[in-house]
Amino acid sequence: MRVVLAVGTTKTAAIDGISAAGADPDAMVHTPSADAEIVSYGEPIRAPVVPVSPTGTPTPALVTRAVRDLVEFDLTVVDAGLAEPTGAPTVTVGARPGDDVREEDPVATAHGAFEAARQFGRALPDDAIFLGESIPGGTTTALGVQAALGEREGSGAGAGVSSSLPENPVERKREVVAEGLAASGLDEGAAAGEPKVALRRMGDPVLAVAAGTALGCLETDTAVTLAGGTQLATVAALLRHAGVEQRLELATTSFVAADPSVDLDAVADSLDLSVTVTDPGFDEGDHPAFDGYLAGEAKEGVAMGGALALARAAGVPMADVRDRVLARYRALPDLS
């Protein structure tokens, strides 16, 4: 089994109050690079930070790495617009860091990155992949793509987007999306049936790469599990607007399923998704590393939901996953 991880950045993450994917804005830009290194090596190698929320909750990459220790899946990291280099081996598809979604053309490389990722997906030799992401600010750009596609609030993927924050700043995200639509000269739904337009004008490079990779895999009969939350549900919406009709698989966490700002059943129904929800049982872990997740931080990311589903399918007890998460946590610099 292979996990494909698309990692990148968007300046949308720098908007105040949008994301908790990093202890501060200066550290946040390194988050995807460090996430890739943690899943690859177990700890940051080149990135100067360990990604944590402002309250100290560790990155979901730690959970994905813990599962990799137990299940031993293959990993391919795709540079989907990194602003800072990573020490993890990467595949390059020509993506560049995304600009603020409130600008006129925030993802100028979307078309080329989408098509290059599509060819990458077509070339993968695997029978099945799990596809995940790491990009601070990504739920806001996901909401922007939903708006451009006409899939917001109850009419598709937009039955809510989740957040790395305990209190989802939904109204702030909507304000940002409205400003982005105005800057791009788009009405809601103006990019329906044109996923690459939605990505370029209202998205981020990770969504472009993830959607292109998934499409290429599906075109060559490689099974794809979208390993994540509402950002990966937005990838499903992009695939629908690209003409994909077959049922799609989404593997996410119990934290996303419990998020009151997300109607996961509505998302599944509107996009014809088969959803697997896995609970890691962090409430049984009795350790500060788990407390932030139980309080509503992080919730998903770095293919955590997919990794947990892989562990469960392999018969690995969640208690073993928790023990391995704690072992990895204690080995990280500055967190022991």
Given for the second form:
Number of protein chains: 2
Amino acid sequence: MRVVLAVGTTKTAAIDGISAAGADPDAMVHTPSADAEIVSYGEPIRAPVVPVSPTGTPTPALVTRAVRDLVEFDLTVVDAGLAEPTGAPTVTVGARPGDDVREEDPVATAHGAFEAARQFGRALPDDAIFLGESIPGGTTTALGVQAALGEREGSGAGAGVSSSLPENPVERKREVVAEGLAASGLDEGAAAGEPKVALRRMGDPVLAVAAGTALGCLETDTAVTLAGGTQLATVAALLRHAGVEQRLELATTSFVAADPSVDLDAVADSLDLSVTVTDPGFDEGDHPAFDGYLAGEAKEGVAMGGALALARAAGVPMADVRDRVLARYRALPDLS
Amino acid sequence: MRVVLAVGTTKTAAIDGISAAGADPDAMVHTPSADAEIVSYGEPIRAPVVPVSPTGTPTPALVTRAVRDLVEFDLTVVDAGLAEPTGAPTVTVGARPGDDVREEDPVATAHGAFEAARQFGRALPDDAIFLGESIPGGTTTALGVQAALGEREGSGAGAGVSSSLPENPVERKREVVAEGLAASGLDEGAAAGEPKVALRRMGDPVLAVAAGTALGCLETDTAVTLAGGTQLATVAALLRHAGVEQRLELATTSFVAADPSVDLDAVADSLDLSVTVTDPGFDEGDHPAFDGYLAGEAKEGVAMGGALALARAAGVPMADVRDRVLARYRALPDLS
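Having seen the form predicted on its own, could you give me the form predicted together with another copy of the chain?
In what comes next, the whole complex appears, and the chain from above leads the way.
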């Protein structure tokens, strides 16, 4: 089994109140680089931060790494627009950091990165991959893509994305998306059937790389499990608009499933997704590192839900996963 | 266990008759990119070649990958000056392709890449790594570095390096090195105690990255096994000139040990190396893919000797390794 992580950045994350994927905006830009290092090596090795939320909740990368300690899987990280160096080995597909989605053309590399990622996906020799992401601000750009595609019109913009914050700043995201649509000269749904246009005008480079990779895999009979929450559901929407008709798999966490701002069943129905939800049992973990998750922080990311599904499929008890998360957590360097 | 591979290029490889690490010079420039993909994925996925010698002997990368199928190890590929794209994930340390060693300043990035690789090595959290290389033409630049350092003066330049060709073109290499020394304005031994000067003026980017990585690891008590032949012995020489005094480990193949153009015992004595030699038993393999190795082609590369040592240490019979090599060989795409 191979886990492919698309990691990158969008300046959208710097908008006040949008994301908790970092202690503050200065730290947040390092989060994807550090997440890639944590899954690759167990700890940050070049990135100067351990990604935590403003309240100190550790990154989901730690969970994915803990599972990797228990269930062997190959890991391939794709540079989907990193803004800061990483010591993790990465595949290059020509992606660049994304600009603020309120700009006219925030992802100028979307077409090229999508197609290079598609070729990469086509060339992968695996029978099956899990596909995850790390990009602060990514739920806002996911909402932007949904709006450009005209997905979820009936349920109202904002119903379609989760948040790394306990209180999903839905109104703020809607305002940002509305500004982005206006700057791009797009009406809602104007990019229906044109996923690359939606990605370039209203998305981020991680969505472009994830969607391209998934499409290339599916074209060559490599099974894809979308390992994540509403950003990966948005990848599913992009695949639908690229003409993919087969049923798709999504593996996410119980925290996304419990998110009151997302109707996961409705998303699954509307996109024909087979959804696997895994609960790591953090409520039985009795450790402050888990408290943020129980309060609704982070929720998902860095293929956490997929990794938990792999652990469960391998028969690894969630208590073992939790123990391993805490061992990895305690061994983290103090970079504060 | 982590295997770190430094992969890159030097225009020195294009000198007629220097290297067999590719079917022809046009193919050779893709060899390190393809080698990295073979160890990462089992086959080339972006590189347009399967590396073979002019007579069709398959790359040692296939052996390292076969061992990886049998003995789990983490893999980290460092881009040490690739000239063509690779689909393998790589760590960036600022290395650029090396120029012809007959130029005045063939590795302008040597200092920066050495130091960035050293930081990378310092940051690696592992207890132990194996360190290998892929760079066509690399034995000639290794000879150049030895000359610049003043190593092996007593035994005459050329005694210190092996070859991917059955008949080591020692005279040609000596001429090239003499031209390089003249162009760089260096006498033999002029860079003694100055490893970065030797690398920049007479080396290649892979030696710079390998030496920097090894130094950083050793500085932080990560054990290093130099997994290769005379190029990795040259890394040992560079470490000596950087002040490293501890005994060093080198793991190589029986083909290097049997090379009449190298006195491995003398090299080990002179550099205080503990040498492990592993014979994959290709003479019992009874397959054309092995014949080139038995005739003295390829011999080593892409950490082959280290991988074989890992297999032996794990109790894997060499017959199983050979079966796995052939299974991987038969599954290779026909890119000719």
